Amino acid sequence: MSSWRSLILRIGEKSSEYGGVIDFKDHIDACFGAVRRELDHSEDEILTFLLQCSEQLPHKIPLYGTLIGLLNLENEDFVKKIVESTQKSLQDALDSGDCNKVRVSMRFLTVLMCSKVIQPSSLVVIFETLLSSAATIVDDEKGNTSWQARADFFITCILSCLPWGGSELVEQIPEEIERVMVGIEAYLSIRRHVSDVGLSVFEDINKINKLHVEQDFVEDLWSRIQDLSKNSWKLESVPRPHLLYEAQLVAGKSHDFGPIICQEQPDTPVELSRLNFGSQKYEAELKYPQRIRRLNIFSASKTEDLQPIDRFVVEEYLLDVLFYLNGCRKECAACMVGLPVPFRYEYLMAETIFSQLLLLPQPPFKPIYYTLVIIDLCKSLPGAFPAVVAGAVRALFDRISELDMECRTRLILWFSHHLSNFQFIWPWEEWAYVLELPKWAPQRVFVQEVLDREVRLSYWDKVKQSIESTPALEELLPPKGGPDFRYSSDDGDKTEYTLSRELNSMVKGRKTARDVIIWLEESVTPINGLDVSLRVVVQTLLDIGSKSFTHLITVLERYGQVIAKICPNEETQIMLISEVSSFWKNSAQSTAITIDRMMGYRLISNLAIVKWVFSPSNIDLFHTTDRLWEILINALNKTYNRISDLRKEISHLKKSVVKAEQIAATAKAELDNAEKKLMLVDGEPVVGENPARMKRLKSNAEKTKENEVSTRESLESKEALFARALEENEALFLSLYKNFFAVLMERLHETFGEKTLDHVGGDSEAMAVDEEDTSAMDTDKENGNSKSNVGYTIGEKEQWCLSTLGYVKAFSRQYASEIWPHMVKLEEEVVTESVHPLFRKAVYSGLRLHGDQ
C-alpha cells in the first residue's frame, strides 16, 4: 500500500504510519502533505479512495472533511469533483433506498459544510427536501401513512447530522436552520407514535396498566437534539478538527451542491383495508428498518457521565463500524476500541453489540458475527470487557422470563459458543439455585439449554468438568450416551430382532434398495404388518448410519427409496419421525440433523413435521425444552429457503430471457439485412450476401432463437415450481396456525379466561421488584450475586401458555413476508373473531398489525 493510501486509511489511529501517537493536527498535516504531493499523478485514485474511506469509516469523517477543506485551498477542481461525486452518490442512495449510504453521505456533507467546502444554505436545501417528502408521506389526505417508516428515516437523517454541524448552522444561518427545526416539530405533531409491540426484546409482562408511554426512536432523538441545542451545541463525542484550521479554511471556495430528488411515495391501495395498510407498513419497515432498539440492561450509573447526545453519537460510531467492517472482525474490534471520544464506553459498547445480536425482527448480520466481535473485544480489552460482558449476561439472565422467545434462543446459542472459546469457564455456582426452581422456570430452562449446546460444541465429560464447582448442575446436562437402538439385543421381540439382523446383513452385503423393497413386500409386511416393517427398517438403517454424519448421508442416499416406499403419506411419516426421535432420544442434535436430512431427501414433508411436533406426546414439553422448536424451526427455514432460492432463480432467469431476446433480435436483424442486399453472381443480380456469411448468420440466428426458447422454458419451469411451492407454503402456515390454535384455545381459556396479559395479576405481581430494591440488586450483580430472593411463582399452565404464545409471535415475525400473502385466508380460517385475545395479539404483534390500523 502506497504511503498516501496508508496515511488516509490510518488517520486518527495510534498506528505506525503516525508514530504511534494520536494528534489530530499532526495527522492531518502529514496526510495533507502526502496527498498534495501525489495529487497531480494519482488524482482519480485519491478521489475514489478518499470517498471510499469517508463512507466506510464514518467515525473519521471530521478528519476527512478537514483534509478535503485544506485540499480545497490548493486544488478547487479536485474538491469540486468530490462534491459532485457525493451528490451523485446521495441521489443514487435515495433512489435505491440504501439507508446507510444516505445517512453517511449526509453526515459527510455536514462536515464539508463545516470545512467551508459547501454553503450552509445548500445543506439546508437538502434538509428541506427530505422534510417536505416526509411531511407529504404522513399527510392523511395527500400521503400514504403506511410508509411512515420512510418519513421517519428522512427525519432521523436530518437530526443525526446536527451533532456534527449544528453549531455552525446556527451560527451562520440561524433563521434557515430554525425553519427546519420548526418543520420537524410540525412533522412530529402529525406522525403516529411508533409502538415497539412485536419487536421489543423484553415482553414487559409484569408491568400492569403501564401509564407512561415511552418515546419512540424519532421522538427520543428529537429530545436529545433539543438538549444539545439548550447546551449551546456542545458535546464531547464529535471531534472538531476544522477549528484548528479555521483561519485558513475561510479562504476556500464554497462549491455548489446540486439539488436532490426524493422517490415518489408508493401509491395508496385503491381499497385501503386494515390488511392492505398493514402489508404496506410491513414492507416500509422492512426497507427502512430502525437501526437500534436500546436494551438499557445496565444501571444508569454506568453511563451517567454521558450526555444523551453523546450516547447517541457513540452508538452511531459503533453501529457504523459493525456495519462497514463486517468482513474483517479483527479490524472491526480494533476500530470499536479506538473511537475518537475522550471518555470510556465499555458498557455502552456491550449494550450496543447485544442490542444488535438481539435486534428484532432480525439483526443486520448473522449472530455468529457478533459472537466473534465480542470474543475479539474480550481479547483486545482483557482487563475490562470480559467483566462487562459477564455483567450483561447476568443482567439478561435476571430478566430471562421477560425475554422474547427468539431472543432467548439467540442468547443461548451465543452464550454457549462464547464459553466454548474460553474453556467453558463460568461461575456456575451463582446459578445453582435454578435447581430449586420448577422445571418450567425460564432461568432453569436457559441453563439446561446452554449446557446442552455446550455438549454439542465439545463433549459430555468436558462440560461436566466445567461445572465441577457446582456438581448438582449435572442434573441439567443432557443424557450421556449414544443412540437407543431397539434391537441392540434379543431381549425384546424375537421376530423384529431377527428381521433387523437380516436387513443389516442385506445392507452389509450391498443389496440394492430394490432388493430390500422386494424383501419387505414379499417376506415382512404381509406377515408382520406395516408398523413392524417401518420400525425395523428405520431403526436398523439409523443404527447403520449412527457412526457419523457421513454414514447417515450414505445410508439415506442408498436406501432412501426404501423409507419412501414404506412412508408414502403423512401418517406414516409421523411414525417415521417418532422412530427417529426414539432412536436419538439421548441426543437432541442428532434428532434434529436426521429429521432435517430426511426432509432434504423428501422422505418427510414439512406438514408431517408440524403435525408430529403438535402431537399429544410432545405438547407438554413446549415450555421445558427447545428440542421440538429447533426441529420445527429447521423445517420452516428449509421451506422458506427453497422459496427464496426459487425467487432468486426466477429473477435471474427473467434477466436472462430479456438478454436472450435482445441477442436473438440482433441476430435476426443482421440476417434480414443481409438477405435484403443484392450481389452480382456471374454478372447477374442475386438477393443475399456471400453464401458462407449467410450460412453463418442463419446458424447464429437459429442458435440464439433456440437459446431464447430454452431460457424461456427454464423460466416457465421455475415459475411452475414456484407456484407449487407457494401453495405448499400456504398449506404449511395454515397447518401451523391451526395446530397452535388447537393446543392453545382450551388452555388459554382455562388459565386466563378472557383476560389479556395486561390484566393478569397474582403470580406476576409477586415477581415485581420495588424501586427501592434496585440499588441493592445492582450491587449484588457487581459482586456476581444474581440470585433472586423470590422463587419463580408463575404456575406450569401459565408458563406453558406464555412460552407457546411467545413462539406464535416469534414465528409470525420471522416468517412475516411469507405469511402476509395468506392473511385473508388465515383470518377466515384461524384468527377469527372468536379466538382468544391473547392468541390474536401474539399473531398480530408478530406481524406488526395493530388494532388502530
Contents of the next structure:
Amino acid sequence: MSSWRSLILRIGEKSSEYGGVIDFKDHIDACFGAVRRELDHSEDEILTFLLQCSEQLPHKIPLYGTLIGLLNLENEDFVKKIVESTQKSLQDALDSGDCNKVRVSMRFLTVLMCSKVIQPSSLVVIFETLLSSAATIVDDEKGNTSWQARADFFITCILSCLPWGGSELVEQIPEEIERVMVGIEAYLSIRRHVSDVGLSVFEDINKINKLHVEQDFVEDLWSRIQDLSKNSWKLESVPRPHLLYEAQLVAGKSHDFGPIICQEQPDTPVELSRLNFGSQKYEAELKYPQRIRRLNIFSASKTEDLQPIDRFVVEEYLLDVLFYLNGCRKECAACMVGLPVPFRYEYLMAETIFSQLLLLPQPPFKPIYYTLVIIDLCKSLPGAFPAVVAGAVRALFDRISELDMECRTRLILWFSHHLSNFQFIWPWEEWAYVLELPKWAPQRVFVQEVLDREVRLSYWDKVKQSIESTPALEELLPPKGGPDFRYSSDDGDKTEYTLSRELNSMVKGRKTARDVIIWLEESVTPINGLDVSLRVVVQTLLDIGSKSFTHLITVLERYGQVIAKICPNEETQIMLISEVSSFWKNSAQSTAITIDRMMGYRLISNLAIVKWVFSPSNIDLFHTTDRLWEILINALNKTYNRISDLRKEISHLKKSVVKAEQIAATAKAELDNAEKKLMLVDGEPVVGENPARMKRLKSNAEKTKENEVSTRESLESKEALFARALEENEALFLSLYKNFFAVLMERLHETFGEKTLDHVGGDSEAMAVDEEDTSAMDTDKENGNSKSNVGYTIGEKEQWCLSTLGYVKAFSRQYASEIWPHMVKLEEEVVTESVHPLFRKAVYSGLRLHGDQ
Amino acid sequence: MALLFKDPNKISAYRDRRFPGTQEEYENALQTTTTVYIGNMSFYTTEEQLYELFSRAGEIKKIVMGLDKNTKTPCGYGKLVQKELEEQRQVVDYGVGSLGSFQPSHMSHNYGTGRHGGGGGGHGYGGSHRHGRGDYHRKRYREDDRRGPDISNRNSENEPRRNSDHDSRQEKNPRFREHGDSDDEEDDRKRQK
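Could you output the structure for the form predicted together with its partner chain, given that the previous block was the form predicted alone?
Shown next: the complete complex, the earlier chain at its head.
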C-alpha cells in the first residue's frame, strides 16, 4: 500500500502511519501533504479511494471532509469531481433504495458543506426534496400511506445530518433551515405513529397502554434533535476538525450540487382493502427497515451519562462499523473500540450489539457474526467488556419471560457459543434458583437449553465440570447416554431381534437396497406386519448410522430407498419420525439432524413433520423444551430454502434465456445477411462463393437456436417446479396454522376465557396471575437466592399458551413474505372471525398487520 | 462487505500441487468451491461438534474428517461442504469462533503418532480463534493448546453446488464401517481423492 493510501485509510487512528498518536490536526496535515504531492500523478486513484473510505468508514467523515476542503484550495477541479460523483452515487442509492448509502452520502455532503465545498443552500435543497417526497407519501389523497416506511426513512436521513452540520446551517442560513424544521414538524403531525408490537424484543405483558406513550424511532430522533438545538447544536460525539482550518477553508470555492430526484412511491392499489394495504406496508418496511430497536436493558445508573444526541451518534457509528466492516474481524473490532468520541461507551456498545443480535424480524447479518464481534471485543477490552456482557446477560435473563421466542432462541445460541469460547465459565450459582421453579418456567427452560447447546458444542463431562459450583444444576443437563437401540440385546422381542441381526448382516454384507426390499417384502412384512418391518428397518439402519454424521448420511444414501419403500405416505412417515425420536431420545441434536437429513432425502415430507410435532404426546412438551420447535424450525427452514433456491435459479435462467435469444438472433441475422448477399450477387442462391462460411453460419444459427430452446425449456420446467413448490408451501402453512389453531383453541378458552379485543391495552389481563396455580410457587420463589429473582407466577397452562403463541408469532414473522401470498385463504380457512383474539393477535402481529387498518 | 481491507477475489497463495488442471482452473475451483478446510482441530473433535458450530453459519451437506493413515483416527483436520457459496465465504471470512473442548475418546489407538505429533493431544482447549486469511496474526505455538480451528477455503476440491437436496451419489465413505466394528478394517486409501 503506497503511503498516501495508508494515510487516508488510517487517518484518525492510533496507528503507526501517524506515529501512534491521535491528533487530528497532525493527521490532517500529514495526510493532506501526502495527497497533495500525489494528486497530479494519481488523481483518479485518490478520488476513488477517498470516496470509498468516506463511504465505508463513515465515522471518519469529518476528517475526510476537512481534507477535501483543504484540497479544494489547491485543486478545484479535483474537488468538483468529488462533488459530482457524490451527487451521482446519492442519486443511484436513492434509485436503488440503498439506505445505508443514502444516509452516509448525505452525512458526507453535510461535512463537505462545513468545509465550504458546497453551499449550505445546496444541502437544504436536498433536504427539501426528500421532505416533499415524504410529505407526499403520507398525504391521504395524493400519496400512498402504506409506504410511510420510506417517508420515515427520508426524514431520518435529514435529521441524522444535523449532528454533523446543524450548527453551521443555523449560523449561515437560519431561515432556510427553520423552514425545513417546520416542514418536518408538519410531517410528524400527519404521519402515523409506528407501533410494531410484532417486532419488539420484549412482550409488554404488564404495562397497559405503554406502547401508545412510547415514541417511535422518528419521534425519538426528532426529540433528540430538539434537545440538540436547545443546546445550541453542541455535542461531543462529532469531531469538528474543519474548525481548526476555518480561516483557510473560507477561501474555498463552493461547487454546485446537481438536483436529485426521489422516485415516485408505488401507486395506491385500486382496491384499498385491509390486506392490500397490509401487504404493501409490509413490503415497504422490508425495503426501508428500521436500523435499530433500542433494548434499554441496563439501568440508568450503569450506562454512560450521555446527551441523547450523543447516544444516537455513537449508535450510528457502531451500526456503520458493523455494517461496512463485516467480514474483517480485526478491523471491525479495532474500529468499534476506537471511535472518535471523548467518552466511554462500553455499555452503549454492548446494548447496540445485542439490539442487533436480537433485531426482529432479522438482523442485517447472521447472528453468528455478532457472536464473533462480542468475542473479539471481549478480547480487545478484557478489562471492561466481559463484565458489561455479563451484565447484559443478567439483564436479559431477568426479563426472559417477556422475551420474544425468536429472540430467546437466538440468545440461547449466542450464549452457549460465547461461553464455549471462554472455557464455559459462568457464575451458575446465581441461577441455581431456577431449580425451584416449575419445569415450564422460562428461566429454567433457558438454563436447560443453554446447557444442552453447550453439551453439543463440547461434551457432557466438560459441561458437568463447568457447573461444579452448582452441582444441582446437573438435573437440567441433557441425558448423558447415546442412542437407545431397541435391539441392542435380545431381552425384548426375539423375532424382531433376529430380524434386526439379519438386516445388519445384510448391510455388512453389502447387499443392495433392492435386495433388502425384496427380503422385506417376501419374508418379513407378510409374516410380521408392516409395523414390525418399519421398526426393525429404521432402528437397525439408525444403529448402523449412529456413529457419526457421515455414517448417517452414508446409510441413508445407500438404504434410503428401503425406508422410502416402507414409509410411502404421511402416516408411515410419522411412525418413522417417532422411531427416530425414540432411538435418539437422549440427543436432541441427533434427532434433529436425522429428521433434517431424512427430509433432505425426501424420505419425510414437511407435512409429516408438522403433523408429528403436533401429535398428542408432543404437544405436552411445547413449554418445557425446545426440541420439537427445533425440528419444526428446521423443516420450515428447509422448505423455505428450497423455494428460494428455485427463485434464484429461475431468475438466473431468465437472464440466460434473454442472453440466448440475443445470441440466437445475432447468429440468425448474420446468416440472413450472408444469404441475402449471395442472392443479390447472382440473382439466385449460389453457395459457391464461400461455402465454408455459409455452413459455419448455418450451423451456428442452428446451434444457438437449439440452445435458446433448451434454456427456455429448462426455465419452463423450473417454473413448473416452482408453481408446485408454491402450492406445497401453501399446504404447509395452512397445515401449520390449522394445527396451531387446533391445539390452542380449547386451551386458550380454558385458560383465558373469552377475552376479546376490547381490552386493547394488551394482554395484561390475560396474562394476569392465576391465583390458584401460583400460590404454591410463591413460596418457592421466596427461596430463590438471586438478587434479581423475578417472581415467576405463571401457571402451567398459561405458560403453555404463552410459549405456543410466542412461536405462532415468531413463525408468522419469520416467514411473513411466504405467508402473505396465501393470506386470503388463511383468513378464510383458519384465522377466521371466530378464533380466539390472542391467537389472531399472535398471527397478525407477526405479519405486522394491524387490526385497525 | 468491506472492500477496503481485502479483496474478495484474492485467493490463498497455497497451491495444491496434486490439482490436475491448469492454474486458471485451480483458481476457478477455489472461487466456486463450497468446501471449507478446517485445520488445527483437536484429535477428539467430533463431526457432531462441527455440525453444531458450523450449521449456525449455513446448511452443511457433508463433513469429511481427515484420518490418520495408520491409526484411522482423526488427525486434526477436516473439511465440510456447504450448500451455498455465500455461506462458505462467510465461514471463511468470519470464522466461527472456536470449539471449546474435546473429549478424549475411548479409542485406545496410539493417537499421538499422527502427523501433527500432538503428543497425546489434550483437552480443555481455550477460546482462541484464527482467521482463515490470517487476519489474526496470533503467535502460534506448535503445542499451543489454546488454538481454535483454522478455517480456509484453500481446498482445491470443487464441489459443484447442487440444486436438489437429494443427492443419490453412492460414494465410498471413509468412516462407514461395513466390515465390522474394528477401526483397522477401514481402508483409508479409498478416502483419498
